[in-house]
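Take a look at this one chain, the form predicted on its own, written out in structure tokens.
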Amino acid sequence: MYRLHGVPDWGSQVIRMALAETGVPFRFVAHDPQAGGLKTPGFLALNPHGKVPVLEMSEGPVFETAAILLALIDAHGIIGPKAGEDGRARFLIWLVFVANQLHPAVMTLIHPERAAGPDHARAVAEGAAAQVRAGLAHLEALAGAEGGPWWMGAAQPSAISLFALMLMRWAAAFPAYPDLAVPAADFPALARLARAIEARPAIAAVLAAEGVEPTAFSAPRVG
């Protein structure tokens, strides 16, 4: 059985949802960062960077969100094409895009002071909001395209759609400056996707277990 180390309603959420949709048994191991739970010798032995998520697999602990998602895909399929399957290269392009461009932009929108200090936080946040909107516009085009890729469709969640929707929630609910929030409603195709995915039993169960509202992606609580 896999062991997923995480913090409820943190970045480990996407892995928890992916595992739930994949249907493989796992145990969620919750850590308390406020009590130093990510800095203990035991946790640092799993991830020396002291961050979640970490997934303990048969080959050992795997960290970095995209790496975990790819490991799950290659082991089980379901949430993305395995190596050698049709569409793998295009899928990888957009998974890396979400991980390397959209994720950092959303984090900067939430914590702009980390980039340049408090004196420049507003300007940094404004730039981050523009980056988030540009990134979501690309995903909106994929989700709204007729005959678009299955991994941005409502029929089956994928590593990309789950990751992107989690980030959309953060961008709408937790920006440092509320007027820079990026609501799902601004992206109709992604909003439809959000409503479809959050209604799935496996996803709804994860959101409930993490104490998150059932409309976490389409209409999250603010703040």
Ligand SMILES: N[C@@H](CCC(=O)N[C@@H](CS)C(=O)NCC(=O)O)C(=O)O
The other form holds:
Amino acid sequence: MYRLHGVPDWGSQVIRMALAETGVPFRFVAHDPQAGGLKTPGFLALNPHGKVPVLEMSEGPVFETAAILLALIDAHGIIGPKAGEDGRARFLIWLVFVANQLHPAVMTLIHPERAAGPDHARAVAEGAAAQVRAGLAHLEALAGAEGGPWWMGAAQPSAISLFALMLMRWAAAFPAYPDLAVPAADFPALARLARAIEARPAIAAVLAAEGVEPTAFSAPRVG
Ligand SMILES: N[C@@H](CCC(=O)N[C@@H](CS)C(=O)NCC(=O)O)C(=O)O
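Okay, that is the form predicted on its own; can I get the form predicted in complex with the ligand now?
Once more the chain from above appears, this time first in line as the rest of the complex follows.
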């Protein structure tokens, strides 16, 4: 059985949702970062960077969110096209965009002091907020397009939509400067997608298990 190493309401949430939607059995192993749980020799043997998520699969521990999502797709499909299936290249483009551009921009919005120290945090956060809004505008166009890709649609969650929704939650709820928050309501097609995906039993169960409000993506509790 897969073992997912994570921290509730941290970045492991997207993998937990992906596993739940894929329908494969897994065990969630919760770690306590405050108690140093991500820096123990045992955990560093799974991920030398000391970060979650890590998914233990038959080939060994897999880390980096996009790599885990792709490994799950290659094994099971469901949340994205497998190699050789129609639309795989376009899917990869946007998955890598979310992982490489949107994810770091959201992290900088939350921790702007990490980039250039506390004296420059406000300017860094303002730049990050603009990057987040630009990134979400691209995803909004995909989600709102007539005949758009299924992986940004409400009928079936995908690795991309789940990843993007988790990042939207962070950008709305946890920015270092509350006035730079990016609410889902500013992106109507993404907000509709958020409401549809939150309503799915598998997703609602993950949110409840993580102690997160049921409107985690469409209207997260701020702070
Ligand atoms: N690029 C990595 C980033 C992972 C990451 O930054 N994880 C955070 C939680 S969301 C973490 O574990 N931080 C703990 C630390 O840095 O000590 C991925 O996508 O998996």
